[in-house]
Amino acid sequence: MSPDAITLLVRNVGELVTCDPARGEAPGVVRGAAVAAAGERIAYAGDESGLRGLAMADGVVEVDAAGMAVVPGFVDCHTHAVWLGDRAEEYARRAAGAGYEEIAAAGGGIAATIAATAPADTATLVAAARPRLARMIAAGTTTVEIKTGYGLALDAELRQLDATAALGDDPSLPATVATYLPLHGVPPGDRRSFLDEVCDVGLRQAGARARFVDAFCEAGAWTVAECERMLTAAASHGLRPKLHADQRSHSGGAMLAARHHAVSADHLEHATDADLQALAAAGTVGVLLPGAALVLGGPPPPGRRLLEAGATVAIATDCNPGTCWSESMPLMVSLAVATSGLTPAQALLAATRGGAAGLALDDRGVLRAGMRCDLALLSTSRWLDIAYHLGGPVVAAVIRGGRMVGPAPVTA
């Protein structure tokens, strides 16, 4: 069979969503439009009519779109998926106003996720993330980004690294990139000989299975002087930077993302105009995370203001047990629409697209040959409804790499 023999067949689609800047007006759609996937790649996406011509593999699969929209798979460059134990309590406790700092200093918080989690072995880990990436990957998400930072000791951490890379061996669950994040919670002892050990042990042990670095740079969390020791250092180890920035006050972590050219600065509900233009002039991505800043009712996603400023901009579910359990890519893409100043159409390039560039991924996000093959079936034939929706049912099937995932209209 010729390795450019068509494997699997999308027909019949109302509106193909490409997010291809090349299809001109966002976020390029194509109307009564087909995809064609040789494996895992995308052999053409356009007009049914320009199927023609193209080698079909003897058992292809054929998939009726029954005029329902298709769009890219989102790609979820922020969260910290992998974790143990419950926080309900401390959601009730913030809903009666318990502030932020206040459920942090009596034990709370990140700390008391750290205490459920850092025990685990990796087949724990993995078993209770599970159930939350198969719910990731049923509303749409194909690439989801799993920190680590529920560990503190190094072993622990490793451990979560570990268990995100076996989640993404698992072809029914979104494919996975691994963010290590040893500046998170606060260590009971002596933070500088923590830090330390992350500079001198834990990147090197890290830079084996893990594509980033990230770091909480925030007042009460780690210093800008202290995340940028650590940025510093994991260059020569091949990690990228990523950073939480300016979330819960104005930090200095915007800043600090752009002087290190980071591949993302993530929440940013604190940073000034100032700091989005430096963020946009380094190409670092500015990474939205609209349902943490809607449970923590703190300032709004600068959303409009990132664009203004001439950032890329993406959006991310920040999936935690804490301040957003959520696994939703078309809710966050709803109140990036709500609540950060976005239109549907830069909210859907956001989730996309957006998120691809947050991860430093050019082979995702946009429906064009060439690309991975991973697409969301719509259960509806407007794609528009993904954010008017607010958290509905938008999302019908699922192919990730060319193969489908759970089911679908299929004829043979």
Contents of the next structure:
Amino acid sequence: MSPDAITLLVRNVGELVTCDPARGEAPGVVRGAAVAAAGERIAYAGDESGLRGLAMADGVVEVDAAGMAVVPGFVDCHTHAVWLGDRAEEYARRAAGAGYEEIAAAGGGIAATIAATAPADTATLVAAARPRLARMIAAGTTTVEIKTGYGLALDAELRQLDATAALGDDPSLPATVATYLPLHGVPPGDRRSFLDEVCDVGLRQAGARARFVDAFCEAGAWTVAECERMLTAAASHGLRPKLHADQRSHSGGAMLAARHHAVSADHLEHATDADLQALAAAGTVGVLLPGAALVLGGPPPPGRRLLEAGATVAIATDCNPGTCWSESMPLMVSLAVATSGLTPAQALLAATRGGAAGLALDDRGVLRAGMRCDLALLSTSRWLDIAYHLGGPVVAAVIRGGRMVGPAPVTA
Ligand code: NIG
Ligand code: FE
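Given the form predicted alone, corresponding form predicted together with N-(iminomethyl)-L-glutamic acid:
First the chain shown before, then all remaining chains and molecules of the complex.
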């Protein structure tokens, strides 16, 4: 059988949302369309009439989209999805007036999740994260980045990276990208020797398992100087930087990210226009986390200001037990439109192509021949409903790497 033979065919697509700039006005919609895949890759995406002449493989899988819309699988480029325990009590206390920093200073917050997560073996971590990733793919996410940061001790951090790899090997879950986030919670002992160990040992060991490195650059967490030392050391281990920047205060994170040509700078609620211009000039993607901003209160993420500065924008869930327990990219698209000044088309691009840019992946996020065949088949004929129907069940079926993903087990 020819390697170019079509193994999957999605016909009768009412709106094929390509997110391809070559298709004209964003988000690049083709009506009356079809997608054909040969193995993991798209062989054809466009007008249904263009299917004529394609060679079909024996046993080609045919899917009738029944006039519904099809979009690229979402790329969720910022999560902390591997954790144990929960912080529901803390969530309720915050709703009653306690502050995030106040709870953290009293030993709650990130430290509470570290206490629950760090002792677990890899299999336990995988089991805890699996239902979260199942909900993600059911909501249309086909690639998810997962950070460490709830291990603190190096061996526990490495188990989080191993769990992330194991989750991504399961074809019924999203593909995973691992980020080593060693500077997240603050160690109880001497922070200087902790940082020495991260730089001297952690980066080398994590370098074989992770693609990116990240730090929580914030008052009460890690300083610009500490983060800068770690990012500088990370470069020699092939770990490209990402950064939690200017989330709770104007910490200097965005400028640090720009100086290091970070792949992304994330949160940015307190970034100035000069910060955002520096990110744009450095080619650093600005990642909006509108769920976390909403839960924590304070200013919304600067979506429109990032676009005006000329930056590439991504949207992600930040899925974590403290500031945003959500697995839903469609909800984040809605929130980015409602709170961050993006149009629905800009938000959809930020959740697909933008997310791929936020992970330096150039093979997904756009529906075009040669790209990975990662698709979300919607339950509605209008892609606009992704933004319009807040929290609605807009995704009917998902294709990852040219294969239909079976019905995902969904548990609380
Ligand atoms: O992205 N900002 C730091 N880290 C997470 C929150 C982690 C937590 O509270 O457990 C965030 O919001
Ligand atoms: Fe985060």
